[in-house]
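We begin with a single chain expressed as structure tokens, specifically the form predicted on its own.
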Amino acid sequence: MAKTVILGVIGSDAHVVGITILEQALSAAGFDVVNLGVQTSQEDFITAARDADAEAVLISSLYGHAEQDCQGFRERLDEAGLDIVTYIGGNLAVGQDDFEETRRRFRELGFDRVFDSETDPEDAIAALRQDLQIATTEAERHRVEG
């Protein structure tokens, strides 16, 4: 049975190309994708995850204000009783020079994985398969471990 993932762009961000590419890649990899589109609120992500009985929420942000948009998101998921895998990726901070520092901040916000804007969708899919304990191919295992 296919795993369901929620995908969307958080906050006031209107960048749609990245999630469109990611939606196609996730669908081709066998996931059921609920694409919430752009300018999505935390509440919309939570409602969609609950309604779809999703296993993961994947958030995209390219306009550099994701930290502000994601404050309290993990706590809201917990309050809703959702024990769910969370990923975020994109250009997450204005003037982002040190991505490891950005990654650390978003991990502190409760995200399971944090990706930069240059991440290949296949890398995110391989990580998702690992985190959701879905059988992977040898090539996918190498991507996650590499």
Second form
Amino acid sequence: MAKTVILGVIGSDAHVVGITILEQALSAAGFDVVNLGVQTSQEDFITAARDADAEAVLISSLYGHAEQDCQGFRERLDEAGLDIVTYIGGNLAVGQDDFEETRRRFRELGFDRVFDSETDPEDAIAALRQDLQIATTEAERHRVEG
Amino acid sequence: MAKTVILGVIGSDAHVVGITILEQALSAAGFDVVNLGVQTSQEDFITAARDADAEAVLISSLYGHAEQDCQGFRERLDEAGLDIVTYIGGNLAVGQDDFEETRRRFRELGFDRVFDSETDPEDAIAALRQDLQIATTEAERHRVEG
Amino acid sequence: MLRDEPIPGEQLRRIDEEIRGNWPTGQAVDFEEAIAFHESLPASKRFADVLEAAEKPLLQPRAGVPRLDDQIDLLEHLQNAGQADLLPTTIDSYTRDNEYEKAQQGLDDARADGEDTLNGFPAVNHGVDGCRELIEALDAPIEVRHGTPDARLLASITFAGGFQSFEGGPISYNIPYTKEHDLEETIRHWQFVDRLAGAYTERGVRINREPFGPLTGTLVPPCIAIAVMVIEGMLAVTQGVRSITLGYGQVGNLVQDVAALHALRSLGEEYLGDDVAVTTVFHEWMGGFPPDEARANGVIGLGGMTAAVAQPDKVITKSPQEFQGVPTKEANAAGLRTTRQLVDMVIEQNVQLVGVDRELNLIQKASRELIEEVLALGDGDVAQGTLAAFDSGALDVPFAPSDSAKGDVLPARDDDGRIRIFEFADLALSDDVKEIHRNRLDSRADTEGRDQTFRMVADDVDAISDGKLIGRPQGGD
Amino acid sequence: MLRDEPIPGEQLRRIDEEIRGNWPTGQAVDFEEAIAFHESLPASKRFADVLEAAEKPLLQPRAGVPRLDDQIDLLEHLQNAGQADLLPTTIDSYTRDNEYEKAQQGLDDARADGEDTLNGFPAVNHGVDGCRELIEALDAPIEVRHGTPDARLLASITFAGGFQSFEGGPISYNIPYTKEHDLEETIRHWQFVDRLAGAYTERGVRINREPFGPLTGTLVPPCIAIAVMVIEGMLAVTQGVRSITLGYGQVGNLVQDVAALHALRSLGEEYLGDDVAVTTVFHEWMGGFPPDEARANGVIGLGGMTAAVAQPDKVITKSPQEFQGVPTKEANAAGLRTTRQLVDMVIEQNVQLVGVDRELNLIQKASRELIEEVLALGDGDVAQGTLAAFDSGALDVPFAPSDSAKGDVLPARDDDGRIRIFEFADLALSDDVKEIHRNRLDSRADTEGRDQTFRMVADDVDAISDGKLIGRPQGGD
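Could I have the structure of this protein in the form predicted together with its partner chain, to go alongside the form predicted on its own above?
Let us now look at the entire complex, which starts with that chain.
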């Protein structure tokens, strides 16, 4: 059965391009995608994850304020009893910090994986397959690694 | 018989376009033209005027230093016994002064006519015809005035 | 039920009174007195006449600051140093959200300490008299440019204030701009705006209306932009608008841009009828700009070149400071002059490009399929058809944040850099058209030695700001 | 008598020793040691190889300052901030006049107080070691660009100094640059330069030679520029040059510029033979620039656009500060990036223009007539033919200050802005060609409602700096 993932741009960020491409790529890869679109609050992510019985929440942020927008998100998921995979990706800090430092900070906020804005949709899909233990066909594995 | 006119760019000025167009226009209008080209000294103008038994000397200057280059020119012509029509035209002063003031200064230097850089070749030809008392055909007069 | 029918006179008056009650300055609007003011304006300020009589593309920038005196200074600079033919007044974001109170606070702050917290000119707060002072201060006609889904009060005040051109439309100022505005409601709101423009038009004051062609500004396939333009045009004509400027945003491929502008004009004339003056406006590149003024000037240069070949009636120019947001007035004027130099050098050359006709036919066929599907879905009613088409995805806009559009369509560039459709979703295009798009994208995939992939889409979005047209794989990948 | 024949080895050595005695730094030149130095350079600094292997147009600016450290800084900026593919070193005016003493004084002043009274890099005074330091400091290949009628010592020192490309030629660095240099003597001097380049070439160090295509930079008809390029190419090949870059200066009409660059390449390949690598260089507009950086960027944009369509091997870029003379290094780099952005956005579009073939045929026919007349006048000897042709006016350059050319030919733009010949004088063109030129100018005269007049020529010279391509009569006239 197809796994359901929640997708959205957090905070007051209105960058729609990345998430649109990701939605299409996830759908094409066989996921059930709930795309919450831009300007999505923490509440909306949590409600949607619970309502859809989702297995993962993928958050996008491109305007540099992700750290504020994501404060306490993991804790609220835990309060809601949602033991769910969480990814975040995009331009996660204003200015160009060392990305490893950014990754560390967002791991501390509780995200399972942290991606930069250069990430291919295929990389996120490969990660989801691994984390959600979905079998990959040979052909797909080849494409993902290519 | 065709009247001979001397043409040249005075001083160390190397602007060749205006004088090239003027040479062609004068030739086409039936004058015998001696074009001394760019970077012509006062001596060269005087020698050429005497050698060619010219009726007019037309001096061009576009680099803004005409007043220095022309100091004493009329006096030298007089010394050489050359009672000859002299015109000057171009960008005669650095910066954009009032042209009437510029005209006055060059008239004082002894030039019979002073033209700005927007002058049509046809205007100079019409002036020469008048000053050298050359008859104009009806057709030509029409073109000059057009 | 929403229908594409003229708002009856009585209903128009009722809505007008209601919305004018939303903010104090609304009370100053008096239609008869406004007609008299428009009639007092010289011919050189009659927007529609000036635009429609032009012999070559007129240039117009974008510009708006909160204070009236500053706005006058800014527009004078663009008129004099920039040699703009037509002037803009860009409205602030609070007004776009109908938050007139916040706009007033921003205007008060700007007046008090000169600090601009507003990102445009709050025309509602300036009111009828403020608008007229602006109109009177400048020599050229001025257009209201904004991005307001519910622009009824803005239209009421700016029309009375002497503006004779008004950008926007129910699709083009909703789908690309907002997340939650209901499309049906937005169409109703724009029917009012168009009906008001129609009321002026009937009295001899032709208000020019300009649907916003670039939509999301991000690789929008020409057929989608053109379909939206024609639909918004039809909705406006129903309400009595008689001067319509259809818009199109540069995609950067010269042949496709020229073909699209020609297709836009011919389909506009075909669908909007003989009693409507249809003109076109070309927006210089609306996507991401290079973070470098020199490279930005290259992008603007291509825009000017395209305008010289396609010869739209109007060009909205960009500035070399586009990357950093709102430009200085000097940079804004520079963008105008760079464009002007290119247009003036190239327009007399009568440049003809090989392949325009073929691309024009493809764009026209696809645009017509979308328009006809909208009409069919509404049983001939374009308003109902629009709702149904966006609901089903038969009509869709790529990268639209709005919940009112599916946003499932994805574009990508082909091997020549022309925008094709990579993901059609439910878009109402024929198999013929789809096959051409797929084949063209296959050619690109072959060239790049990769499958058609979502990565192409992402690469293409960033390509021009990275200095190329097509997002080819880089050496490192 | 001057003949188009290789300078014999012994004579080469004798002249070489003689001219190297003209200035102390000449003594440091040692041919064998120079070959070894060139062989030590990495492949990325082999000018001819880099240029000939390029897959798209390489960009090169102009730049030269007196001091070595400053020149290194300047070129590093153009290489890094400007992303120049090929670098220049522009030589100062004193060196162009062989006044090495004055150049030395200027260099000493620059070193003493940092003031630049020289307008370029005095390579002769810097000597072999100074040149090598420059070559070693930069990553890209560097060309010597100058304007020197007698460039023998400059060539001797810069070749030994590691430069592998050298601009100029006996016609192109005489006729447009000087008044009194004798053409026969200048050809002899360039036979030496070319023979020296040939000597290096025979040892595997291919010195690239680049005749200066724009000539007077003022509305030069393409057939004249192309004829001069092919003639200078033939003279160089005789002396053993095997890498030749033929030049052409933008006239601003897209179709004509594209056609001319294609004609230049095909005639170059035809006349220079199979064992010569022929490449082309396109100079962005060399005439008067608008006195406004924004408008200048428009002119540069058209240059980049033309380069993207015509695809020459190399482009010499202009800067937005062209009007005021030598640009800052930032403006110079900006001109490079504006050009780069346009080339990179447009080149993949494979833009094809209607009418290029017809214009190409016309240019080829006219160019061939001029070249064949030169060969005929010299009874097959191109050197003798060149002297005879310039003497009679069978070959002529408009607006040439030189006494060695008639300077009787006058160009004007036709109704599409293409350069035609208004006054042929004694130019060796057939009646067929002349009739086409006259007809095209008649069309323009009809459009403008005036006779073909000298005023057109004057108006056209100033048109681009005034913001247009064609010098149409203004309203006031």
